Structure formats: structure tokens, C-alpha cells
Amino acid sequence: MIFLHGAGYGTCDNSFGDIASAMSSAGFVTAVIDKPVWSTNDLTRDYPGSAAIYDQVINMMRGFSNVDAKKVGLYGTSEGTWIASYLVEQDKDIAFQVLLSPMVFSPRHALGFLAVQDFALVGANEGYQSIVRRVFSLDGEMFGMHNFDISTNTPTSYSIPTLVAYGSKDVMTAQVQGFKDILEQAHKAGNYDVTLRSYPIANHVLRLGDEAMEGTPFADTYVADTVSWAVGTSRGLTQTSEKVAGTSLYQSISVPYELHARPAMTTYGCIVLGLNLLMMLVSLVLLIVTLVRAIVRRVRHKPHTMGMNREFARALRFVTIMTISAGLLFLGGFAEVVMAVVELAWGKAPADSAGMMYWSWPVTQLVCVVVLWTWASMFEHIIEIASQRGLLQWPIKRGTWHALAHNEDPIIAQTRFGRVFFWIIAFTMFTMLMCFAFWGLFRFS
């Protein structure tokens, strides 16, 4: 029996040290390698590559005297089901396979159920999923992922004999769809030893307690009841305990098959973000060169002034304050929530009250209607004065031209460094409020 590794970078030394000894005990010769990643990452997986790195061990072992070649079988959890797939495709030879908390969607379908279902499930508010959607929907291929959409839900996927097994706090995998799209697949491939175990208070991995923690035992009679299942399987015995047992399995809502790659979409967030980004690190030069500027003048005794209106200083500052703090509100209530996220996963209860995870989004949203709201007034007062002066007539009369190519009476500033601070900071401002728009933060149904 061949390990597959689940996410992260287990080793052969912290990964399935006792089920291994429990299959070995029963007769299998087993083998747990370091995970085969090489120079990918959790986005960048080499599944398909992955999955000739473990048939090698296969072929390995089946060299062995004290193995049957025609009887080998696979164990694979969570991420590993996905190379297991492949693996099934490539060697027509594997007897049986063990599936603990299968994934059996695509990552775009698999990982979007999980963000959606557990914001639910630790309470943060419905507006936070408008960034699981956008996530979601991203084209990894014009980053060079290529794994977003992979299809490992096929019939040869579950073509032998398979043991599906999960657990009822496991809150990563949507249990009802896919056991049933497992059976599905299974039928369509001719093959109906497809076998269903569940346990209650059982984890991801199928552990009673924090996922995070080592050393936590396995739920109730699960070794057990897979050692005895890949003993007789691989015996040819027939099996005379029910196909379908356990605790009963729940999913709160359904796989969401609507995410999709939308290139336009992923254009234009990248364009948003950087823009942003690039305003925000244009305005720290600015911040800082008005700072020195400020410290230089008053060491020589000058007065240090932009000269900029005090009404459009009073905008700019109150623009600027409110923009960032609800920046500052959007992004902890975001981090409060991925960290009650990852809490569950790990098998954490969920908080009796989400507290800021519910209440950040609709103050962040009401911030930003507030914000919105002095940008209008701010460029009213600004078309008003430009109104008054002739700005807007056309044909511009020639003195107009003359009193605004010569900065006669600003309406801003007096100084071209504070008309220049004021613009860049403004559309600062501005780009942040774009990003907003992005995330859904001004969707109200």
C-alpha cells in the first residue's frame, strides 16, 4: 500500500506513522515517501508529476518478493485524492484505493465550497463571500496555474474497488455531492464496490480533536474498519457489512458550479490592485518629502504652507482619514475571519457571537457611502468655483485662459506643491474606493 499525501509538506517521518503500522501489521508492505513537491507550491502542484514519482514506488515495490504485484493498493487524503486520480489513469494495475475526505471536485469548485461554507459556519457576514467569489473566479492561467480546473472526477477515477470515509466536523468537503458524484463516476465506470464509512466527531483527517495538534488518536473503530475492508478487498472476499454506514453525512450548501475563469474580470482587478498599490507607494514618497520639507523650513525659521484652501484641506483630510479607517475596518474583519476559518478546520467550535466579522462589513459599507458622499461635495464645490470663474464656458474666455494659465486666484492651491498633493492623494483615495468596489463592498442586496 502506496501513502498520497495530503496539503502542506509532509514527510515520510510525520505522515501516517500509525495507520501505516496498522496496515503493516495486517500483511501490507507499506511505503510513506517525503511529499513530492520540488519546486512547487500549494498554486502550482504538479499533480499528473506527482503521481509517476509514486507509481515508481509502486513498481518499486512490486518488485519485492513478499508483494503481490496484482494487489497493491493506494491510500490518499484530502489534496492526495487528486494525484490518486491520476494515478488510477496512469497504472491500470492498483487493486484498490483507500479515499479519506476526498476533494473530488476541481480546486476552483472544491476550495470555493469550503471558503463559502465555513465563512457561514463561523457566522461572518454574507459580504464576505463577495471575496471568495472574486477569488474564485480568478483565471490562474494568465498567472501560470494551471491547476484551477482540473477534471479528476471521471469514471477511471473510481474504476476499483473504493473506500470513501469521512468525518462529521470535517468542514472542507462537500460529503453529500461528492460521495454521490463518486458513485455516479464508479457506476458509469462498470464498478459497484464503492463502500461509505462517516464517524462522528471526526476531523478532516479523520482525528478526534485539533488537526493541528500531533499525536491525536483516530475516530472510533476507523483503523479497524479500513484494515479490514483493504484485507478482504484485496483477498477478493466479499464483503457482508453495509455498503453505506455511520454517522449521517451533512453539507450546508451546495458546490458552487457557477465559479468560472473570467479573464475580463482578472484584468481589471490586477489593473484596480496595482493601480492602488502603486498610489499608495507614490503617496508614502510624498508623505515623507512633505515631512522633511516641513522639518527643513522650520529648522531655517520658515513657515512651512501649501497654501491650499482651507475647505478643500478639510475635505482631503476628512476623505483621507475616513478611507483609510475603513481600509483598516474591511481588512481586520477579512483577517478575523480566515483566522476563525482556520480555527474550524483545525476542529475549534465556532463563536457563540462573529462580533467584528459580522459588523466590520456593514460599518465599512456605511464609511464608504459616507466617503463617497463628501468626493461629491468636494467636486461640486470645485465645478461651482470653476463654473463662476468661466471655466465651463466654451469658447474659455481669453482672460480666463490667462488667470488660469498663470495661477491667478487658485481654486486648490496656491502652491503647485500642494495642487500636487492634493491630486495625488485625492486619487489615492480614489483607487482605494476602487478596490472597494472590486471586493463587492458597495453591493447592498
The other form holds:
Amino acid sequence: MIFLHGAGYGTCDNSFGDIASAMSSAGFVTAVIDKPVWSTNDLTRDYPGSAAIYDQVINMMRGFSNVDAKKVGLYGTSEGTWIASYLVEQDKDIAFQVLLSPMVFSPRHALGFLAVQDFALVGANEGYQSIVRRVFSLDGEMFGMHNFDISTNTPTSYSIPTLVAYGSKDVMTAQVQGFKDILEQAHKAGNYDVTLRSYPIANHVLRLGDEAMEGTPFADTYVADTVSWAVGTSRGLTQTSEKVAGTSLYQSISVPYELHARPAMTTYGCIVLGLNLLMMLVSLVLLIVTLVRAIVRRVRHKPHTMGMNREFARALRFVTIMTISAGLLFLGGFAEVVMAVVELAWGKAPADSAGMMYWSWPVTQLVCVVVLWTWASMFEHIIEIASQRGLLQWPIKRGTWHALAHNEDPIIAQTRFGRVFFWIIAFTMFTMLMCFAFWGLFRFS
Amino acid sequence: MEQRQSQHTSAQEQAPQFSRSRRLMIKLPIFIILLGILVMASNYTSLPIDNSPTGQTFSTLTSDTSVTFDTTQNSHRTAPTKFTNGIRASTRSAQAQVRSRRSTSHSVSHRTRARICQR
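Please show me the structure of the same protein in the form predicted together with the partner chain, now that we have looked at it in the form predicted on its own.
Complete assembly follows, chain above in first position.
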């Protein structure tokens, strides 16, 4: 029996120790390898390549004298169940499979479900929940990420005897729709040997307690049941126990099938977020230059002011502080949600009160509206000064035009450095507002 | 040059400042335009939320998770039977599962229920 790792970077030393020992005690030759990840990461994982590696191990095992080549099975957990699909398609001689919390759907839909459901469970504001849908609607192909829409839910993937195991405390899988889909695909392949075992209180990896902790025990009789099923199935016996047993499956929301790659939105997002990142870097450099300039001028006893109009200086300071505060509040709220989701996934119950995860969204929206009002005030002030100087009259007077063209009495700041400073910082803050808009902070319904 | 500047300054001094209501009348449309642009951007990226159906359940036939096999069969087959005769109706709906369970309970009870675990 070969064991397929879930998410993360499991090794042969820290993975499947207990269940593999139980299987080997029952007569199976078991193989646990380091998870084949090469130079990939969670977003660029090579599932077909991983399946090929696992299949090499299976073929190696088939060469052992104490292994029946026709009775090799696989044990996949979570992310590994995507690889299991490829493996079953590649190797037609695999005898059976044990799927622990199978993901079933494409990563876009399976992980989208996970995030949408868990964001709701921890009490995150609907605004944060809408971010999930935006993220899972990005077009990964544009960045060389081909895993978003892999199709592993095929009849071939479930054409062999299959044991599906779920825990009722698992908040990562769409259990009802998932199991129904497995049955549908298996039946299409003519396979009616699909067994479900569902255990109360068990988490995503069928263990009790915090998933982040090591050495937590498997739930109830999971190990004994799985070993029994593997032994009986590998011997070709007819199962006499109920195929569908354990605690009833429950699924809070449906799988978000409506999520799909949106290239236009992805392009727009890249432009907005990229521009903001670029402007943040430019602003940072500008601030450093301003600081150095001020120090040098002070040392040389030269005036170091930028000659900025007091009204504009005050408005720019207000806009900058408020926009950055809104950004920090937004990121803080989002980070809080992510931490709560991680703790929930590891087995912790959600807190009674959502707190910052809820109120940070509307407060950020309010701050953004105040910032926009300040922007409007700045533009109004520019118009007022322009009007006072006759720039809004037609035709513009010759002297006024000359003064405007030669910056003899600038509106924003007396020095060129001051004007550059003002517009760069102001534009940076506006791109930040555009980022907020991209993530839905200006949607009020 | 100095003459032009002095003319310009004097013109500015002479020009009246906007009244509070006029400022508001200018600020408001600018604010609405800016807000409109950002609201449009937010609406453009917003996606429909459809969580229905919610609270789906899938009933099991028994809470007993133990797995048993008919050990009276020939257990020396060379390969496992891939498509054993399972309870087909059990997969369709909870009601169908119950019906199926009733219909198969007799045949199951006549078999030897044994746990196979070679530990």
C-alpha cells in the first residue's frame, strides 16, 4: 500500500506512521515516501508528476517477492486525493483506494468552498467573504499556475473499490456534494463498491483534537475499520456491513460552481495592484530622498521647506494618514480572519464574537468615504485658487496665462520638489483607494 | 516681470473667496464623481453569491462503522473483485437507502459477519 500526502511538505519520517504500522500489521507492505514537491510550491504543485513518482514506487513494490502485484492499493489524504485521481488513471492495476477527506472538485471549487464556508463560520464580515470569491476567480493560467481548474473528478478516478472517510468536524471539504459526486462518477464507471465511513468529532485528517498538534489519536475505530476494509477488499471478499455508515454527512453551503477564471478581472486587478505597489515603492524612495535632502540642507544652513501651500500640505497629510490607517485596518481585519480560519481548520471552535473580523470592514469603508471627501476638498481648493487667478475665465488674460505657463506663482507648492512630492504621494494614495475598490470596499449593498 | 507679478497678486487679492455654500456646491459633485468611479470599480469586480442549497445532509444507514466481509467465500482469489455487488440503491437518496437496507437485511443476516483484521 502506498500513502499519498496531503497539503504541506510531509516526509517519510513524519507522515502516516500510525496508520502505516497498522496496515503492515495486517499483512500489507506499506510505503511512505517524502512528498514529491521538487521546486514547486502550493500553487504550482505538479500533480501528474507526483502521480508518476508514486507509481514508480508502486512498480518497485510490485517487484518484491512478498507483494502481490495485483493487490496494491493507495491511501490518499486531502490534497493527495487529487494525485490519487491521476494515479488511478495512469495505473490501471491499482486494486483499491482509501480516500481520507477527498477534495473531489477542482482546486478552484474545492478551496473556494473551503474559504467561503470557513470565512462565514468564523463570523467574518460579508465584505471579507467577497474577497474570497474574487481571489478564486483569478485566472491562474496568466501566471503559469495550471492547477486551478484541473479535472480529477472523472469516472476512471473512481473505477476501483473505494473507501471514503470523513470527519464531522472537518470544515475543509464539501462532504455531501463530494460523496454524491464520487458515487455518480463511480457508477458511470460501473463501480458500485464505494464505502463511506463518517466519524463524529473527527477533524480533516480523521483525528481528534487540534490538527496542528502531533500525536493526536485517530477517531473512534477508524483505524480498525480502514484496515478491515483494505484487507477484505484486497482479498476480493463481499462486504456484508453497510456501505454507508457512521454519522450523517452535513454541508453548510453548496460548492461555489459559479466561480471560474475571469481574465478581464485578473488583468484589471494586476494593473491596479501592480500600479499601487510601484507607486508605494516610488513614494518610499521619495520619502527617503526628502529626509536626506532635509538633513543635508539643515547641515548647510539652507531652507529645507518644500514651499507647499499650507492648505494642501494639511490635506495631503490627512489623506495619507487616513488612507494608510484604512489600509492597515483592512489588512489587520483580513489577517484576523485568516488566523481564525486556520484555527478553525485545525479543530478550534469559532469565537462567540467576530469582533474585529466584522467591524473592521464597515469602519474601513467609513474612513475611505472621509478620505474621498478630503480629496473633493483638495480639488475644490484648486478650483477656488484657479478662479481667483482668473484661470477659469475665457479668454484667459495674457498675464495670467504667462504666470501659469512659467509657474511664477504655483498653486500647490513654491518649489518643484514640493509639487513633485505632492502629486506622487497623492497619486499613490489614490491608487490605494483603487485597490480598496478592487477588493469591494466601495460596495455598500 | 515684477510688474506682471504685482498685477497677478493684486488680481488675486481682489478676487473674492468662495462662500461656504459655493464651496459645498463644487465639492459635492467632485465627491460624487470620485465615489462613483470607485463604486463602479467595486461593482465591476463583485461576484454573485449563491450559497444555496444550504444545510445539505446525507443520511447513513447505520452509526456502526465496523466493516465486515463474507468470509465463507473463497478467500484465495488472485485479484480483488473490483465491482462487488454493493447496495446500489443506497447511493441515491436517504429514502432509497432505507428501502434498500430493508430489502437486503435478510440476505446479510444469513452471512457470517466477521471482522477481518490480521493484527
